[in-house]
Amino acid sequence: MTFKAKTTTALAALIALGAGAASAQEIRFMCYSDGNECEVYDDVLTRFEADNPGVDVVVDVVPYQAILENLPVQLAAGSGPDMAKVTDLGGLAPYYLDLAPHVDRDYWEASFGDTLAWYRGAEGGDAINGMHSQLTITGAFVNATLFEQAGVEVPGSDATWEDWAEASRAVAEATQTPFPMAIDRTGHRFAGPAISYGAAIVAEDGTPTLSDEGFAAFTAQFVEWNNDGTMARDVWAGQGGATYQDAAQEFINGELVFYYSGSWQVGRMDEQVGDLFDWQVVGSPCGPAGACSGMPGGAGIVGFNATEHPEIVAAVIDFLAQEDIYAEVTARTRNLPAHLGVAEAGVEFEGASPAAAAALSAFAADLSDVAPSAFRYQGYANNRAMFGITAERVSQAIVGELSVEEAVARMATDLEAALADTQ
């Protein structure tokens, strides 16, 4: 295990104070998994515990919905865990523990670069608030077997959303597949196509919008596709409010031709699809604005400032951030690395099938096409509210409660109200 001297000294001193205590210094780590992440963290942290007698890191595995909905409530009430794996990177920033006093800043800045800013929220500054554990990018999975059976050529790398819609409909019709296309029900997944249609979402000066011409154009197209059978309608129309819904199971069951989700689904596809059919990743289609952008994102591990053991929490996260440990976790969980040293050295993904290895390589290659506005949106402190507004109002347009024009207008007023609330 590699610790910087400052961290080791602080941790040793704290444990020494508790020497002779009846119980260990317990750290609660709230964790959700896209695949096997929590299991792997639980395993590697046994080494931390072995090297630091008196520390017990308890990994509490919870559903993703608990991270989105329950954790913010707990933190506001002062009853949250010591640390957690989170995705609302900027939105939870007021609760984060600044790791900087306990870690080697130069190492962290060299290793994690621009992703450190995603954890600083609206206040910015230079705090080290979290370790980006999974770098993700949105993109599409396609059922290559269905394309082959239908005799339809898989569109090329410069294909547009319209090209994919046409091809997916043709495949579904020829093979009697229930659903041509689906996109996860979340404003995050909606954003990449919207940017490719010309949406600014977060301008260079930091101004957010959900109602410009590009955003309205993709909203209109998406609503049309949901109502003409191109999209699996119940993914968005079957839920209310900001509730998240994916279509992974429909794809796994062979009921879906084209599924727009992201790189975190690779492990699930590899494990559950198996040899039922051939699948591949094709990245993000292009839009009329000339962009072919997905959305970056992912998850990170953070400590919370209400913890009674800040030095230990910082030491645990610093342990996970060390290059050898980070590389091992990345290989075992089959995620894209945000650690620049690990990315540069390359990762041999453990147990990945040829299809999974090819998929991860395809997602990594697609990062270069991500628009600057997509990176700004991912780091924007109020993006969680914007994701929810998008899901709710677009769904209302799909089911006919609002026209597209009314939905876009409501998104503008909703965003204005959300920004006022934050102030």
Given for the second form:
Amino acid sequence: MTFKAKTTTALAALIALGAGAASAQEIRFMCYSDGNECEVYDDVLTRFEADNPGVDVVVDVVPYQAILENLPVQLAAGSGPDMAKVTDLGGLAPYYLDLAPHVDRDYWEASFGDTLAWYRGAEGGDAINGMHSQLTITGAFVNATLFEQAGVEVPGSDATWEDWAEASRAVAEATQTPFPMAIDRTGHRFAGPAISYGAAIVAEDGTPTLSDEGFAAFTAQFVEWNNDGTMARDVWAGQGGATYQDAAQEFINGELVFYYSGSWQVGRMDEQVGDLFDWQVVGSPCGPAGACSGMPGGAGIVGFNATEHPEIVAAVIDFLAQEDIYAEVTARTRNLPAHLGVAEAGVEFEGASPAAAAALSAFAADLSDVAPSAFRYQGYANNRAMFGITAERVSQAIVGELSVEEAVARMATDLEAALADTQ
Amino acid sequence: MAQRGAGDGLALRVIAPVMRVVEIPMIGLQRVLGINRLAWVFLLPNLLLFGLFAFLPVILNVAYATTGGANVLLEARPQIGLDNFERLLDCANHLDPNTCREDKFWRAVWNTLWFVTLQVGIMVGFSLLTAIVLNGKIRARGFFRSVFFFPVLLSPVVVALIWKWMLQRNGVLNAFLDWAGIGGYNWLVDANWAFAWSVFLSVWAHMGFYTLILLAGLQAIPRDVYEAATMDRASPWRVFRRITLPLLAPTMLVVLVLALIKGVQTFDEVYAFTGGGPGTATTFIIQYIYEEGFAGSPRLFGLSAAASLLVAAVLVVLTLVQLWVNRKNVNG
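Now that you have shown the form predicted alone, what about the form predicted in complex with its partner chain?
Let's see the whole complex now, leading with the same chain.
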């Protein structure tokens, strides 16, 4: 080939490449993983790409903190991704792309039911703003081996928080375990027991409160348990601000008898506890108000209205929402399904040990005990502010900077200020 | 007269044609603008960068401080005048944060004041002591100088993680105390201990820098003054009090002001170390600003900007003091 021919060929190849790049429609999907979610999405989306030539869905895996802190700022500045996996379901509602014009509304309403409302925020309406990709529920993990070693009977399904506190203390004392109980440091985890103690948190008319009698009662109980050694003080007192802190490592290390967290921890427990000890899920204990409620939650996949490719973004999310794909992702990521069809058909979790499968079933069974106010709280647009206020002020009460009464009063004024600031 | 080497000649041969090319538009510009205005042409790139990255953020900060709401876009934020400043300063008794509307701000202010007082005092004292020892004729002096300077080279997050690893419940220190039969302690869950260890960590991380400055100051003191004192049989304490301290005073003042400014700005290492806890025991003013503006919900950019302007006012005063001290030193 002559030099001229070589140059012409190279130029043609470059032009062809350029034309290809220009015609490819790139969708940026900001994703975080609790386990292997982003990896699985990346894999199943290759099928979507194969069915839709010219579409390239790039899964940008980011830390959870980036979803919480960077994404809202990016969206406000109009420079966010095309779609993302989010947990502030209602708080980001103003930025969501309404998928309704691009998807089969009947299928979505039949498949995702009430969870669709969680994505509508304060505005309400009937938009289809997101697909709830993983349903979570808070509940307790217990170290069954420690109970066995201590010769203490594991409390039954109607046991109260006080029953569990007493049993856990007895087990810890008998087995020289450092911590009887722990609850993740977040207002979300705190809400389940608070509701069981009678807190309304978000009333039926949508009014939020963090200072009613029930909330104050559990705050006082929780502070007392932190100060008398029933609760692992490290978790809530060992951090400042509204920083999240879990106690999973303590539980995995066998240093904790009763750990109140949630269904998303099952995979971690399954992998890391292994055969070190037997563990089981016991759901949410009951409170004096008669409820035995956990908090629902989870994550969902949403598109953003600033995207240049709304149809493609809707098509990608609709693809992930199809029953077969959703069932496959749920099985491979070992999450609870929010898709009613998938939940009804049942999920055979891939690679889950008998303990993990039993745990996921226990969490799924506990969903029926979730109080209506817990569902309302999860869908409430300003719940992030309330979670933060709870973590900060309860921690201050635990370390003695505020009395319980002062902490509850501060929570009321903080909430009032936060609501005024978000107007 | 200095000798020119072969390398200089080569450099001139390369540079001279380039300079001649550059000269042509410059001569034209000089004719149009005049020699005095031409200076602005040279200053322009730097002024633009400085304006973009220093002046503009300050102006934006002032603008945000006078707005409310949680929207990030300035044009979408309502003007509220000085409400954010009023909110921050609204207290029945400024000494008791519980009586303040923004109690977390005042807790952070008082924590910062205590921290700066302790950290600067201890750090300057230790730095002086270390500099004096390292200025003496000790064995392996170079090695020890490096050892004391080494922590300065570490990233603040690394410093925090090292000490967290040492001090956490299952950390190295507790393992040692258990081994020694003393029994461990949950250092970072106790408010007083967490604060004390934060001061220690900060001193450990930064004293090398100030030791270096003081060492330079010590080495600048003329030897003959000490020789004269030795001949007069002055005691070491007297030499220190009458010669070293007075002649080191200008350097000490610079160190003190620099350490004060740095102390007020403390954030990253303590944030990674304790997260500001237990409760708000180690929450300092910069963490408050960060959390209100960027980590909390809703994001109170206005309140955060107002708090940062109050801190900036304090830092400006400290910087002016430093400039005044420097000028005084230069002018003798």
